[in-house]
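As a starting point, one isolated chain is supplied in structure tokens, in the form predicted on its own.
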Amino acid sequence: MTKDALRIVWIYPDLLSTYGDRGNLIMLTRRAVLRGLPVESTGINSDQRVPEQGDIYLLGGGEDLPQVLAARRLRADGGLQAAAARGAVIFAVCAGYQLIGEVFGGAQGEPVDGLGLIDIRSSRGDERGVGEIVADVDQSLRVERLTGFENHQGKTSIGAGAKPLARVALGVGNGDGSGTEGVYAGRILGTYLHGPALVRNPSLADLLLTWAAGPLPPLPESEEVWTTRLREERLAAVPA
């Protein structure tokens, strides 16, 4: 990897890239571009090592067994716990998101011992969140109201080491009663959204890009032309 580039990281794509979370990668990397941030992204396969010196880590959304198996093999790889250790940016998705904590429900609903990188605890619930979401984000990380899209049974508490990401206004998010949706802690956060997320929610992009890079400028409004018009049309189709 270039030493002065911003080096992204997309996990395991032939495991956990079911729901065009790729998306996610296309759209960090284009603000990157547009503010004159040079970027290096790089798919790791799962028989592959995971580099140490990434910026910003991605992992996405995956069936029950593919998210078995990359808990496996991360655990055993070493490589992304190294880098959330020295404070890397992870953005993990779905069932990535699930797998960087502590436990979350394997195929037949056992448990299965994640990575442990955030206090989050996940088993399959009673409810299964399908559909649109909305959410509020706290709001000390100034992001806009999220919008995404959910598939998932998932029931994730979180613990005192993390905090939520969002409070749900639309959807089932965390699924845990709390009423809240995706966690945070440090310069790691997870997500049920799908969308992909960070095409839908650009300043949720620019928040990772900035705990990566540190302060960036505001995009000319030509350039968010795109963005905006799919964030109004996707908050426009859901219930206010």
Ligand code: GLN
The other form holds:
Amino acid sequence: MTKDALRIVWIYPDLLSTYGDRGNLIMLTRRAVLRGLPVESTGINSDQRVPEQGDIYLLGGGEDLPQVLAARRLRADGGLQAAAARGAVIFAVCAGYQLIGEVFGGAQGEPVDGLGLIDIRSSRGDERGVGEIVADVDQSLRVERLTGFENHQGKTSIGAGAKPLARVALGVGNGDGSGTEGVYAGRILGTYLHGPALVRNPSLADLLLTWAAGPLPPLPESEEVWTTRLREERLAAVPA
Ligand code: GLN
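And the form predicted in complex with the named molecule, for comparison with the form predicted on its own?
Everything in the complex follows now, all chains and molecules, and the chain you saw is the first one.
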């Protein structure tokens, strides 16, 4: 990998990629390149070693069994854990979100060990949360209102070592009765939002880029036309 490029690693697209999660990679790459930051991105399938030297790691959503398999392989591999210990940025969606925590509910609801990278615990809920979600982000992060799509059976509670990412205005989110959505701690951020999340929420993409590369200038308005239009359309479509 070239030394000065921002290294983005997309973890296990063969197991964890639902609802266009690849869009998160496309969005980060585009918004970095427009700021003059070259990007080297690589997709790592579940039969490959996870490189430890990435700057940003992406994990997408997945069905129950691929999620269990992904967790098992990542635990055995150790690359993502080493990257997290170095302070790499990790952005994890839905199944990816659940599996970076301490434990999550497997295909039959059985507890499955996660990677233990962040202080959350997930289990299977009684109902599946499906549909549009809108949530207001922890103000200290300076990220605009989130819009996304969720589809998950799991529910997630956050321990003392991490903070909720946002408060739910519409939808289910963490689903543990706290009214929260997602989590963050250090440079690790998890969310139930698909959509893909970073395409609908460019300021969340910029937060991740800032964590990895330092402060960034805003993009010219001409580059925000389509993202703004998409956000407005999705937010107007729901009563939040
Ligand atoms: N299998 C997990 C659940 O249902 C995650 C689903 C997803 O990634 N969309 O909770």
